[in-house]
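Next up: a single chain in structure tokens, the form predicted alone.
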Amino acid sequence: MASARGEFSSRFGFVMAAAGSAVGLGNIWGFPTQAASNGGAAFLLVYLVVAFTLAYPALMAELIIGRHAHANAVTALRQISNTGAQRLIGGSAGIIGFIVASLILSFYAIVAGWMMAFCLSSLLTLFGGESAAAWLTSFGFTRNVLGMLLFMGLTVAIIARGVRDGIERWSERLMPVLLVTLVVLVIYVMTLEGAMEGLKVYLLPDFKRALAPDLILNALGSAFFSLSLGVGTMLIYGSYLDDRQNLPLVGGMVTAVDIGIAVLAGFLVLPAMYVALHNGVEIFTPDGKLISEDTLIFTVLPELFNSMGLAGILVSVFFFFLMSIAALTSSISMLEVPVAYVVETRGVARRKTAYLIGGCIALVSTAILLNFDSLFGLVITITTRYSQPLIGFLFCIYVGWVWHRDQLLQELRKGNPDIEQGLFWKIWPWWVRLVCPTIILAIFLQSLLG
């Protein structure tokens, strides 16, 4: 049962943790830099409406098939087959997500520990600590080394405490964090000369580059990416959701929350972008295109916090801050997927599994910080632009085509009832199973042809 291995204790508790995975350095970050270099508002707009057509229904087939097995994907996936050989591919494909999620986290906790590294920059820069900020900001094995494991220990701290005491306390007090310190940053950035030239990019479409096909499939992309799907994270947690929930309605809670703070972000990045180009910092290469994504947050914005004195020096504390936070919810969900794993197939006790898959990844870590310029981005590419398609389509097969219809049914009417009379039902089930599929696949060949 779903009690015996951990459960949330409330609706409340489950968006802010499933929310918090989805809200990674993807929203904070990687939303509004592909805003900024795909047209701003014609991308914001495509990104809205493909957001509710895609990433919205695969990610109620990752909940619908954890909160029926109440078990790690592996378990869940094998649980729904029907013959052996589906067994076996869906019993691959757990194992693959959860070793894809872990080098995820391997990548994603060396860019987080930056992230925590230049904001104990900022803050040794208010009390005159300026030689041991600027080692924080340099670019070196010993700095990128005790980031990550600065971050890693966090996150393995957090896992560690189980369901309700780890994911769920800490999400329910660092996501409202997150949000409020966001809102603060929105509202100052705003203040400044250049911003309503950032703001009118982002929210004025030009309707014919809405139209381009790159722009679609990349603001495809980044809405099936942002909510953290196609490793298992959503299916862990939604296996820890109790028989009474209303699964479309807690779906789309988390789906609403995590793009509404990706769109709030835009309005963060992209007005300080201008801001930086008001006070002489450039932001496009000198063929007219936008910097890339790494050097505008680790160079441009900080050379715009520089430019404002004091006050910007506080806020890049506050920003920093920002994205060490969404780092930090994102990266527990990543680990839980192994260590789930772990726990229910081997027996071995949560705490301890914690601690050694997150040595483990650490390991892996530290391997790509040695050799960084050849494995960090091909770790980055074969994770996220080759495994996660993949195996979210996998996800949506299962649930489209393996499992049957009527237990499927079964499983949403715990929740509701009277599913059967509603739109979901109506639209749902032939969507994941036909647009979804078709949608994930033109998405992985895109990354696959470049």
Given for the second form:
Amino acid sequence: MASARGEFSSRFGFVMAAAGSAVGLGNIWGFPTQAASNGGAAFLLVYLVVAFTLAYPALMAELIIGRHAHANAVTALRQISNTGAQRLIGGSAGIIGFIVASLILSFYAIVAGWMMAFCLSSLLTLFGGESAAAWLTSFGFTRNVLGMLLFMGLTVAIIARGVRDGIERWSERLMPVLLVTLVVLVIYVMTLEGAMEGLKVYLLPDFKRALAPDLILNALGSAFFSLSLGVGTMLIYGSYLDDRQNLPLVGGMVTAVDIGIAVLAGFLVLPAMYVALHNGVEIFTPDGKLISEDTLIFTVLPELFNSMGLAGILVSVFFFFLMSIAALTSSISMLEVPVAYVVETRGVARRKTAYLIGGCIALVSTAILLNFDSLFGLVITITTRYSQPLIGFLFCIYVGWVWHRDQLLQELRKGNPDIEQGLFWKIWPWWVRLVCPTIILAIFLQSLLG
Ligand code: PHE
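Having seen the form predicted alone, I'd like the form predicted in complex with phenylalanine (PHE) now, please.
First the chain shown before, then all remaining chains and molecules of the complex.
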């Protein structure tokens, strides 16, 4: 079956696809707002340390398992197991990963649908369609379902085309567009009155706040979500890498792009918030905290854009376009997890599988929308707070304790014959065996205890 599998055609294609998966809604508004309310540059520093010392090693675990097996997570984890019990646990973890990836997509598609609705709304305003524009930005079941279906349709259409023509081609096109849009927006916002104040908040370190233990754990949680770890996404992307690639290097590139874009987004979102403040928009809650997360994107920023006249409408189109692209390159990586599993283990055609699974996930999204107040937050909590760290933990255990060390070395040698002499091989194997699982377990216990 391996010969029928897709494969990325170049290192660039892989890095764009994996970085595309990593760079998503989490980076562009999650990271900047967290940094703003948690000690500015000091949080940035903590985030950088955590991302390189914990998220990067965990990413490497997924990439290596995937590349070794050239198969989906279930098959891959079974393959490196030595006993029946290990095969059972590995296979189950793979299946849970496939369910979690689908559930993440079910809420992600709703939020991404809003992003597309806001983008379309600004476009309509530009051409005088005010009433349709207003409908698109007001919360309602029909708007929510249509936005979600549109976004899910795009995701399915790309995944139905496979690795090279779908994932790789579209990531190569969309990621540079994302970067350029982001840079243009940053430059523009910096020229506005009030921007420098936001920059100060972002760049002035407050170490007292940033070194609080709960904050370090939070930084770790968001680094895991941001690098798409703990659902098998990076494992499946790794499985499409050819054996000549130097894994520690490509993994490092993906981490660097992910962090780089999060940091760059901070230069957009923070200054934009203070420009909004300067224009009379409320950006603090009554108890003096910075407004964050969904409120920021869907209320503060649109109010800022409204206060800027025609330029504001254009910036709004660009901004929500940027968010939609970031979401799309992530959502395709989520859908690929269940699709790859079904195609490889059941032998069903890719196109059919993509439409079928995409359709089922759209049904789950609709159920969430019908019971929005009770289900939306719940699905996010179960998947990102509990499941992701737990499966990430298992991946590290499989690489660190289950898989034989000499096989691991052989796998790494394929793309880098001198790996044994380098720093990576001296540190990473025991790091992923001891440090990563211990700390991931600590985050997990902390989530459990609230
Ligand atoms: N990394 C994506 C983001 O930052 C989210 C994601 C999670 C993607 C899990 C794939 C798998 O938005």
